[in-house]
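The chain below stands alone and is given as structure tokens, in the form predicted on its own.
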Amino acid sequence: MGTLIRRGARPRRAPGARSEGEDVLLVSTSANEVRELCAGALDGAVLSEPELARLLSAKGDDAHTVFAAARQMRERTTGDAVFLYGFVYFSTYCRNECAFCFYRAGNDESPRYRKTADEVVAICRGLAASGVVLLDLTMGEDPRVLADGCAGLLDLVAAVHDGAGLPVMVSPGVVPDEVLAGLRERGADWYALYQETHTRDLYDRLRVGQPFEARAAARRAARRAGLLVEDGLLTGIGDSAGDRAHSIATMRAEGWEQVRVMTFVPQAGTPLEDVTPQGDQAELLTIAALRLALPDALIPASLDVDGIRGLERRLDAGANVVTSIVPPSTGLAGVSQAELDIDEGYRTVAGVLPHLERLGLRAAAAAEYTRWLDGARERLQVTT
């Protein structure tokens, strides 16, 4: 049997191993230890990075123990309510060369488009009518959209806020502080900016040429501007359980309101196109560990990795948001999977509802989501 590493204890490490993020624990984790860690988290214990790494390494029945604890934690915070997010990837042009992304600037195989403001507002109105509670406006770091002080982006956010009547999340990449303030003034509620990994050398290989600290600073600036913040990580890109534990602990320390994880899907025309897919177990365990580490956070189950077939596994791991709901026949693309389940109509509210019902969950109403946002802002005012 392994020995439980208590909070504050120093784990044994492999010779020459670095302290940040690496999978370096040299002891195994028993079923009793997994149960003890889960029980501790449910009792309010703050799990250390080594302890989180143990949960992230769970297998078989031990993994199901972690998932069950995460569902129990979700029940305490949002009950059976699941928030549904509409997704509008309105520009697939990007100035960056991220090694993992289909829409990287140099990828000639990527489909490129820019939706007009009128098109985006019409799509958002349709999504609002279908029953989503938030509109996620996502783009590559499109130089045209970001030109002139991001005037086009600011106008688009205002048009969607006024025209669709729902909370708005914006994912424009790193933008100046004054633009973040402008987004809030024009009606944006959320700023999403994913670090992908909080292990610096791995980050440098993924987000080529993009300073690590610039992304971290942008999220903090967004909070100062009054925006709620989402951070996230990518798994299956050479990361270890220790890397993921480090990301969870970092996001917990920052106190972000929404945190997520997605499994890497190899993309044609990118440096990582030949990487062997790893399956979704690491993603599922990370969702569960996020739930245990950040009980009050919103944690998405994305339809953009496995489509509708993978939704129930992610909800069973403790997620309480469904993201990447995309209306068919609108010419929109996904991020990890450009076409998966979109034109078939599976990535719609109607396509999601039967899966929620089968799990004893339900789609939350817009008023419930507004109350959640109000509570999150009140907590933010207390802590800032």
Ligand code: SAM
Second form
Amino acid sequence: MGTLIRRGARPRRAPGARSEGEDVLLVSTSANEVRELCAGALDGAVLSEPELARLLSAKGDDAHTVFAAARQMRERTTGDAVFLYGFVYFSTYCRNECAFCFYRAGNDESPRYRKTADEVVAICRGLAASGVVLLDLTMGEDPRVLADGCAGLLDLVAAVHDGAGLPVMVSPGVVPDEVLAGLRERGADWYALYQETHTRDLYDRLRVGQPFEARAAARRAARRAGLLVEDGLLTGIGDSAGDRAHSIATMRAEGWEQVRVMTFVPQAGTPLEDVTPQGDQAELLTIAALRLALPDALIPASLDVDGIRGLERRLDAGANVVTSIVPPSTGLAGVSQAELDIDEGYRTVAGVLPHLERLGLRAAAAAEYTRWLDGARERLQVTT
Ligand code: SAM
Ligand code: MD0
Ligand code: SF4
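Same protein, the form predicted together with the named molecule this time rather than the form predicted on its own?
Complete assembly follows, chain above in first position.
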């Protein structure tokens, strides 16, 4: 991996003795370093983990330099197009005990429901008519849906694929390799499975009782089955800039087609409910660093963290997808914000469009998204 900065050439601060003049020098050194790293990334340099961590620690004007570079990178790949994804959390039952999740098995406070296939297809048709370009079918690890070789899930994907006429993403948790192949056969395009962190000991505290390797292996199996893959991380759960840099480098090495980051939202009734919520600066810098490290990847701005008011910040950081568009009045929940902005109708295509317009961006049409998918599959064939 290339190192952009010749570290020996940088001015050094004498320990304990910092004059006013040196402060100025330090500030401009830091600004120069961030600018140099961003320029290097835009020139095609592969940033090392320490360099990514440096970008992730940028503050004030330096952070704005990183966001501006990320926007420039996005402009080169998907231009002003933004892909809007519909989100259907069709079963909130789960057998797992993820420490961060509202829907962990032991939590009595979360709403539990399971939609029928007919209900899901009707919701998906409505979402398609509203202008989304993809349908993300998400579930807790619901034993009923996973029974009999995941028959319920496979049938549902076929019904949505045939009935709604849009690309489909499936977010079912870890499923066996043959089920991944079955999902592809029934028309699924994407498999989403987030590691949350690629730092093993932190992972073990978050995804309690779920082997680290099994999750990583499921994504690779999905790719072999012909699915495009999304990985992602959580921030604000005890991760450092170094951990985030490691996640970015790991996801870059795998070359996933979509990568995401979400800020942890503390949930009632869970072991992490009293964690002090972090602002979203770490998430925004991670979006930007992801954009610089994986220029071709789709990167979501999720409405599921801070609702519609957080959207423009995430797009300004280099995201080119809006996720967690949920139709109002259907009884559907979000994952980390179960209710925020849903029944108000802000998490809809109509709610999102004015924000895109203000930023000089536009919602891509379904045909444009299909072309993006075709291009991604072609790139995959060249590299694997
Ligand atoms: N049950 C499946 C699984 O866990 O893979 C599918 C659901 S998955 C799409 C839910 C994702 O939402 C998690 O992987 C995590 O990244 C995010 N999430 C869950 N709880 C969250 C919280 N409290 N704050 C922020 N993000 C959260
Ligand atoms: C989102 N609530 O996009 C959804 C979810 C699952 N593939 C995505 C985390 O924010
Ligand atoms: Fe279940 Fe997914 Fe929540 Fe973990 S993150 S408890 S697997 S719904």
